[in-house]
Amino acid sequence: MTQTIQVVAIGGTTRPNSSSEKALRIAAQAAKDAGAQVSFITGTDLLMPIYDTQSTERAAESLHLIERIRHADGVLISSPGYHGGMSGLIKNAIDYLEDLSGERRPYLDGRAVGCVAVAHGWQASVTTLHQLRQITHALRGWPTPMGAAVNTAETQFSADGTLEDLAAHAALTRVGTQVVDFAEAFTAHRN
C-alpha cells in the first residue's frame, strides 16, 4: 500500500493571481499530475506576524503554515524577486519553520524542496533562486536537482496562468514532478 505524498506550495504575493503565484501554480500541478496532494499558502494567507523569536504566541496563519509543513513529504517555493532577492513576506513565512526546530523531523529534514523565482530581469531570478537554495540547505532540506528562474522580462504568463516560454513551462513542470519523486524515495526509505 502507498502513502500519497503530501505537498505544500507556498508562494506569490499579495497581489492575487502574481507571477510567482502562478509559476507555483504550474509546479503544483505537475505534482499533482505526479499523484500528489498539494495544499497551497499563497497571497494573503501569507500575511503573517513578523517571525519573534521571542514569543510563543502564534497567529493562525502561522499555525496552519506550520502544521502543513510538520505533515509534509515535500514543499515547493516560488518567490517573487525583489531588489536582487526574496521577498520579505515569503522569507518570514520561511523563519517560521524554526518553530519545527525541536522536532523528530527538524525545519525542512528529509523534505524535498522545489525552488522558484521569478523576476522581472536574469539577476533578480536568479540570485533569488540561489538564495532559496541556500536557504533549502540551512534548513536540511533537499532541493530538487531543477531550480526554476523565470524572467518575465522575455516571457509573460497568460490570463490562465500559462506561461509563453516552453523551456520555462518545461522547467517549472520538472521541479513539481522532482519533488514528488524525491518525497517518494525519501517516504521508501523512512518506512
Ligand SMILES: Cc1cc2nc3c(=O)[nH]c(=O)nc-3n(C[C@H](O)[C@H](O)[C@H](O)COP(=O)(O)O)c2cc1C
Given for the second form:
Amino acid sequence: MTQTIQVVAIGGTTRPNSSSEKALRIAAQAAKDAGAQVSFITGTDLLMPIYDTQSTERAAESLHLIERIRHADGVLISSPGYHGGMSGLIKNAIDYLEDLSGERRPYLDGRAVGCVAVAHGWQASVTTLHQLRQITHALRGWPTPMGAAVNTAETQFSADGTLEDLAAHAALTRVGTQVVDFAEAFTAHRN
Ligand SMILES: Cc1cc2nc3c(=O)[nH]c(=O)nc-3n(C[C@H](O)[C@H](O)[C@H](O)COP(=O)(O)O)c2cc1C
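Coords for the form predicted together with this ligand, given the form predicted on its own:
Entire complex below, previous chain first.
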C-alpha cells in the first residue's frame, strides 16, 4: 500500500493578498495534483515569538510548525524579498527547526524542499531564492532542482491567485511537482 505524501507549505506575509502566499498556493496546488496532502502555515500562523535559545517554552503556533515538519515528507517555502533577502517572519519560522536537531530525522533531513521567492525586482527575488536553497542544504534538506523566483514588477497575481506570466506559473507548478516526485522516491528508498 502506498502512503500519501505529506507536504507542509510555509510562507507568505500577513498582508491581505500576499503575493508570496499566492505563489506558494500555486506550487501547493501542483503538489496536491501530484497526489500529496498539503497543510498550510501562512499569514498570521507565522506570527510566532522570536526563536529563543534560552527558553524551552513554545507558543502553540511554533509547536504546530515543528510538529508539521516532523511528519512531513516534503516542504514548500515561499518568502518575499525584503531588503535583498528573505523576510524575518520566514527566517524566524525556519529557526524553530532547531527544535528538531535531536531527532532521528533532524531539521529538514530527507525532505524535498521547494523554494519560492517573490519580490518587486529580479535582484531580491533571485538572492532570496538563493538564500532559501542555501538554508535548505544547511538543514540537510534536498532543494528541488527547480526553484521559482517571481518578479512582481513584471508580472502580477490576479485576485483569484493566478499569475498572468505563464512561464512563471509553470515554474511554480514544477516546484510543487518536483517536491512530490522526490518525496515519493525517497520514501520508497527509506521503506
Ligand atoms: C520591508 C520591505 C522590504 C522590501 N524590500 C525589497 C527589496 O529589497 N527588493 C525588492 O525587489 N522588493 C522589496 N520589497 C517588495 C516586496 O518584495 C514585494 O512587495 C513582495 O511581493 C511582498 O510580498 P507579499 O506580496 O507577499 O506581501 C520590500 C517590501 C517590504 C515590505
